[in-house]
Structures are given as structure tokens and as C-alpha cells.
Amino acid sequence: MSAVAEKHPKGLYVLFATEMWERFNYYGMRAILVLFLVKAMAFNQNDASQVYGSYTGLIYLTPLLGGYIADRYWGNKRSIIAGGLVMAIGEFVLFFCGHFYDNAALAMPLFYTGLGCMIAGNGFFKPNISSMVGQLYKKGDSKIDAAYTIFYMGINTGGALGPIVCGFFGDTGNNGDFKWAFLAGGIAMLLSVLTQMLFQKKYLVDADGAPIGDAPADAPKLFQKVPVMVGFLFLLSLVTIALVYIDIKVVSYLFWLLITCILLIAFIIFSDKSLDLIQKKKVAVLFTVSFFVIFFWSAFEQAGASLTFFASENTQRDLGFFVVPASFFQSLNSIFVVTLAPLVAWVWIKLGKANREPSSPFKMAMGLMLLALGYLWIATGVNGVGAGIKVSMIWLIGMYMMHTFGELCLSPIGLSLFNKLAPVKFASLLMAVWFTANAFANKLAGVFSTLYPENGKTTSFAGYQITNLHEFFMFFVFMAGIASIILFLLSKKLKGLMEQQ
């Protein structure tokens, strides 16, 4: 095969750059969110954690609607551009919120409006750009796996750069400076949309040169008119703003909504008479692993909440010539993904050749155990440390490295498992289960972050008392460790159900 034939289509790099700038925006904003709330908006850490959980939880829920609208009415390309512009608007609204942070009557409405726009826009951007990567290639093309690897590098390049740039400009210790982080995120989002708009017509085509990502041929043309799209997005943004505000300020409904979604999906699938018993057993495997990933992500996503508080308050960040912003540490996961992913892939290949590669559930149990070990590492670092004493950065860095190894054992493996086991008829609906589990975990991450021992207070969860940082981190060691052991014990049974014919 010629070298030219081995090349990837230029459309892949258009999507790479579009996704990179969007992830820059998302992770950059997430890196400074709780710091902005505590330092500028005068939230206590408990309330800031609740906001974080509600925001990130809804971020994973809205793609269900965005994917549905794109598949039936707008197409991928329109949805990406529309969602990206709404996200940019959200960041610019947060920029003005940061400008008027000392005027609560003005800042609070701006804050909830900005979050609502970010959530609504993400719902249309996130699910559609990922699905376009596969459309660039013919079915069965051997380069597809490599294409998604390249695309994943775009995600993590943005994930690494966003916290560094936004932290450099916004997390400087001055309350008013946070607005520059939001401005940087908004500019990145405009660059993302601009990249898509400039190059999509020429390069976003399939292997035969036909455009990809357009609206379905039978989609009503009325729904594709710009005024109708703008009106719908405006209405959705208003609804999302209300959802955020209600969950944070009125009643925490999100848990119940997510549980209802999962139970409804389970009822739809398991009551379908067209599926045989073996198919239903494989679906049961997917629901089982989705349950366990909740424990993983609820602990992993402390990165944007309690671990940011820890980096800000309890980590020695002064290098003598430069004080490392607390937000910088959120770049570590993406940096480690880029550097460690080839090593993990090499290990699986080696084990596979020796016929010793673990099953997917076993790998996911390993991911949970590595997560627990990461928290054990940092719990060791703070054990016996007195109040007001800051510990070395090595404890955070080592923890993030182990967490990344855990993520590489769990996240791509779980997604691959859904693609392999899901009946074709319910492939999209079962992927919704994965996203819903992630949403539930992110909301739970906010709840767990409220256990962070602020100002010597005692917190508790299910009878577990937390009075210091060591006990706080050991909570995640016990939670992830127990979940890991249970999944290890179940892995042989789950493997058997997966392999039934």
C-alpha cells in the first residue's frame, strides 16, 4: 500500500483542531470555577462544590438531547457550530460576571446565565464532533482506530493547555483577574467554531468526496432555518439556566432525574421481546459496569473541586521564582494521558500476544484499584501533618499519575465494551446509559467535595467521620477499593456473560 494511501484525510485534523480549542475552553473554565466562586463570589467551599457537581452533571446530560436533535433535524455540522457559539456566549457572559463580581445583584444572574449557556451549547457540540470522525472513513477501514487516537490527542492537548493558559491569566490571587480566564475560554471557543466553518466545506467529506455531517434528507427544512435554530437554542438556554438554578438553590432534583432516566432505559430494553436472553445478559453486563464507573468518576472528578481546594490551600507551590497557580495541576491528567497512553496500549498488546490479556471488567476493576492507590498515596502525604502546614507538590503529581493509569484502564475499555456488546437496535440508547452514569458521578463528585474539611469542621457520609485531610482522602481509598474488589470478584462471571453466543 502506498504512503499516500496510509495518510489520514485532512478532515481529521480539522476536527482535531475544532475539538482541541473546545476542550481548552471547557477544561480551562473548569480549572478556575471553584476558585472563582470562593475567592471572588464569596461562596463557601460547600456551596462551590455543589455548583461544580450540578454544572458538570448537567454537562453530561444535555448531549442526549443534542445528539437526538442532530440525528433527526440539524445534522452534525450545524449542531457543532450552533453549540460552539452558545458556549462562547456563555464564556463572555461569565467574563462580565467576573468584571462585576463585587456586585452580587448583577453578578449572580450573569453567573447562572453563563453556566446555562455552557451546558446548553455543550449538549450540541460534544456528541456530534466525535461521531464525525468515523464518517471520514469507509466502514472497515483499518485507520479508524488510529484516527480516534489522533483525535483523542486533540482532546488532551486542549485539556493540558486550557488550565495552564486560563490559570496563568486568571488565577493570580486577585479576585478581579478571574475574568481573563473566562475571556481566554471564550476566544478559544470562537477559534473552535471558526476552524469548523472555514474548513468544513472542503475537508469534511467521506472517502468518496461526499459531504458528511449534513442534516438528514427527510428532515423538515423549517427546523434548519437560522431564526428557528436561534429561537430553539435561546429557549433551551433559558431552560438550562433554570435547571442549574433550581438544582443549586431550590431542590437537588438531578439525582432523581438521572435515576429515572436509567430505570426508564432499562425498562425499555429489557421489556423488548425482539431481544433474546443472551442479548439481554450482555446488556446486563453494560448496566453493571456503568454502576461501577459511578464510583470511579465521582472520585476522579474531585480534580475540579476538593483537589483544587487542596492545591490552593495545602500544597507548597512556591518555587522561589514562580508560584504555581493551583489551577495548573488540572493539566496533569491530560499531560499524563498523552505520555502514558502508548505505554498502556503496549502492555495490552504484549499480554494479548501471550494470551494473558485480562477481560474488560477485570481491566476496569484495575482502574478502580489504581484510583484507590492514588488516593492512598496522597493520604500518606498528609498523614500527621498539622493544620496550616503545606505539603510537597509531589503528592498531588503522583496521585494524578496513578489516576491517569486508572482512567486508561477504565474509560476507553468501557466505551469499547459498549460498542461490542450493545444490540444494534439499542446502540444509541445504551450509550446514553454510559453518559447518564457519568452525569450521576459528576453530581456525586460535588456532594463528596462538600466533605472536604474546611476550617476544622467535621463532616460525615454514611457514618464515616471526617475531621482532617487524611480521613478525607481515605474515604476515597475505601470507596474505590471496595468497589474494585467487588468488580474483581464479578469479572469472571461478567466475562462469561459477554462471551455467550
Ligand code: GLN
Given for the second form:
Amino acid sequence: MSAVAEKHPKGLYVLFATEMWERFNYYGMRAILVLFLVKAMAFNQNDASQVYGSYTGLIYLTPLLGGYIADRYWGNKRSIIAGGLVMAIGEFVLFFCGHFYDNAALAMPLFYTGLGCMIAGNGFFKPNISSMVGQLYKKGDSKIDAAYTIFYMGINTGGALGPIVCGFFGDTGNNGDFKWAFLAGGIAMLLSVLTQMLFQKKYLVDADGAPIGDAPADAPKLFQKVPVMVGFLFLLSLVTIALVYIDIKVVSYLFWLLITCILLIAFIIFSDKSLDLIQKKKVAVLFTVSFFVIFFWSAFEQAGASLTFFASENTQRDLGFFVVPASFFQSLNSIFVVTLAPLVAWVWIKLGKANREPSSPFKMAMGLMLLALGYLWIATGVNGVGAGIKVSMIWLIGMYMMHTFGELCLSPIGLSLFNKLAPVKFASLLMAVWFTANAFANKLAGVFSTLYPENGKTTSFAGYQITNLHEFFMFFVFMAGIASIILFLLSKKLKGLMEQQ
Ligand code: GLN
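Same protein, the form predicted in complex with the named molecule this time rather than the form predicted on its own?
Zooming out: every chain and molecule, the one shown earlier first.
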């Protein structure tokens, strides 16, 4: 942790604040999303879960486009402002949707428009803000890892505050109040954009003081003109509105699109003659790791869907003086990241000193196992509890704590593995694989959330029958547990492949 204490460029804190407000907006909105749908818009839990999966799945897909356009045409800085404004517009549209919630003919189109704008905007925001962190430093600077750790704290400060503030104003028990959560998200997003506008020029510079995140010198100037950018983003927003609408209401194509993306990228890389066998083996490690993270995030991201239904319906939230809104529970993960990350870092350092720090694949397997244990904990809490009975919030809190330990083992490793193992030529394309795996996992999270036994209904997945909450949570214990064991068994082999010279 000593590197964390070293002096970092001021630009890091500009990026920290920008990302913090954006995550406030994203997680604040997500905290009330399914509650808004079920309570105000009269969706059943099944449909709300599908919306959640399509929305969060597409959120991880548009960064592929946003990263590409920034690298070639707009540069990171311009893309962040443009994307941020489109997201803010999305929240304001959702605000009106929330205002007119009892008029479906008006509220529904506003809802899809708001989601589409959030998805389109995020595509330009998220990849570009993350890639600027590294650009503040000289290549190979040992402070970069610490910089990303600090940045991750920014993410989670926003992730902790968003659900609390948006939940406080929006999740009040009165359906007319949900709109205030969207408004709070929109204001946070404007603060994010404002931070960029005020400080970008002065502080987003590299170690030598040269500006970073500008468009490449040979980029066509026409495409950088404001009216052209606005026109492009407008068209893109229309496309994403259609994309999210079609996946939810017409035909669920997203899985197939994502699988096609992955296969195509795999084909491009593995058929490339300029890569040698060792490089290809390293790429194979990255594909394997991406495959396993799908099991992690699809169970983990129940947070915004089934676990919020559980908080709302089956958790005793009355403290006597205050009823904790169900949406507040979505901030627990971020609160635990901020408080537990130093502990996890300390453990790795201790083990490292004793030469016993586990390999990256082993840590990821541990992450999956902790996730399974978190679900085992909550499955125990609801075992034998009759329908409609509310259990103590200690079950959800303990589960989120274990899930966060899991995240801290798995999530930071994934990204750095890509930095280390990807051949330079395919660095961006392999990053796309990582995002696509996340998209797939989020979409799958929506599908898994439909298994939630609403009103005692029976659901099933691949022959596994779910009739009560215990069986629902055990589903994730089995899935994450089995994935973890397989990854543990593979970890030695993967480590060997990673280290081949
Ligand atoms: N919570 C983190 C974020 O919002 C990581 C989520 C993820 O990688 N799926 O950026």
C-alpha cells in the first residue's frame, strides 16, 4: 500500500471525481430500477428482471464502440463530455417517465428512450475515463497500480452514495417519488461533466506536462465539429433505444450477438499468422478467464434485481425509528469495497513477502468460491422460512460482505491480466472480449433473476427446480461453486501457460 501514499498527479483526482459522480448516477439509478418497474410501472418481477439484464448487458457492450471512436476520431476527453451529457439526458428523460408513471402510453416510450440514452452515453464515458488513468503516468511507472486502486475507490464512493441518496429521495413507498432518484442521478451526471469541463485542460496531462486524451492528429476534423458529434450521438441513441426495446419486447437477440462477437474476435486472433504459439497460448488464458468471470458477474449482479426483490419483500428493514429502503442494500457492496480493499491488499502483500501469493487464476477461483459461500450464507438464512416471512438483514449484509471479498480477489486481477498477457497488436480487441464477457454476464444475470420464486411460483433452469428462496440461492451456490472448483483445478496449468517465455 505504500505506493498509494506516494504523490500522484492532480489529474488522478480529477478523474476520481468525474468517475465518482458518474457511478453515483449509474448505481443510484440501478438501485431503484426494478423497484420502479414493479411498483410504479406494474411490471411483474420476471419482466423487470429481463429489462435489467438487457439494460445492464448493453451498458457493457457500447464501450466497444465508444473506445473505438475515441481512439480514432474524438479522443478520450471529448468523448467523456459527450457521453456524460447523453447519460444526463437519459436520466432527465427517466425523470419525466417517473413523473408520468401512471400514464403508460407516455411513460413507456420515455422509459426506453431514457435507457437507450444511458446505454449510448455510457459507451463513450466508461472506457475513456478508465484508459486516461494510465496515461497520466510514464509507461511502466510503478505508481500505476496504486492509481487504479485509488480510482477504484472513486468508483465505489459513487457506488456507495448513489443508492443511498437516490434511494432516500426515490424509494419512499410513494410511487410518485421514484422520479427524484432519476433527477438526483441526472444532477450527479452533470456534476461529473462539469468536473471534466473545469479541470480537463489544466490537469489531464502526462508526466511531461503534455495534454492527454486528445484526438489523434490525423483524425478528420469534420467529425469533431459539435453539430456533427451531436448528430452522431443522436442517431446512436436512437439505435440503442431500438436495441434495448427489441431485446426486451421483440426478440432476445443479445446473447447471440455477444457469442458472435466473441467467436469472431477469437477467429481473428487465432488465425493471425504473426502471433507465435506462446502468444496464442496467452490469449487462450485470457479467453478462459473471461469465460469464468461470466459465472461470477452473473451471480454477483443479482444485486440490482433478485436480491433487491429479496430486500424489498423478504427482509426485515424496520429499525423502529427508520425503515431502511430496499434500494439502500445496493450500496453495501461499494461500502465494503472501500472498507475491505486495504485488508485484502495487506493479505496479498503479507503472502507475497512469504513467497506464497497465489497466482491470478487461483485468486479468481477464490473469488468464485467466496461468491458461492455468500450465497450459501443467505440460503442458510432462508432455509425453512415460510413464504412471506421476513428474515433479518444480517443475511443480506453478510452475503454482500462475502461477495465483496470475492470481487476484491477477482476483479482487479482480470484487468491487469489483460494488460500483461495481451499481444500489443490485439490489446484493444482483447479488452473487447473482457467487456463482452461482462455484457454476457449482466444479460445472464437478468435471466437468472427471472428464476426468483415470485409468489411461490415454481421456476427451473437446466433441469434444476426452484420452488422457494432456499433453492433459488442454492442455484448460485452450485453454479459458482462448480465454476470455482474447475478453475482451481485449471489454475496450475493456466499459470504455466502465462509464464511461458
Ligand atoms: N463495480 C465496478 C464498476 O462499476 C466493477 C463492475 C464490473 O467490472 N462488472 O466499475
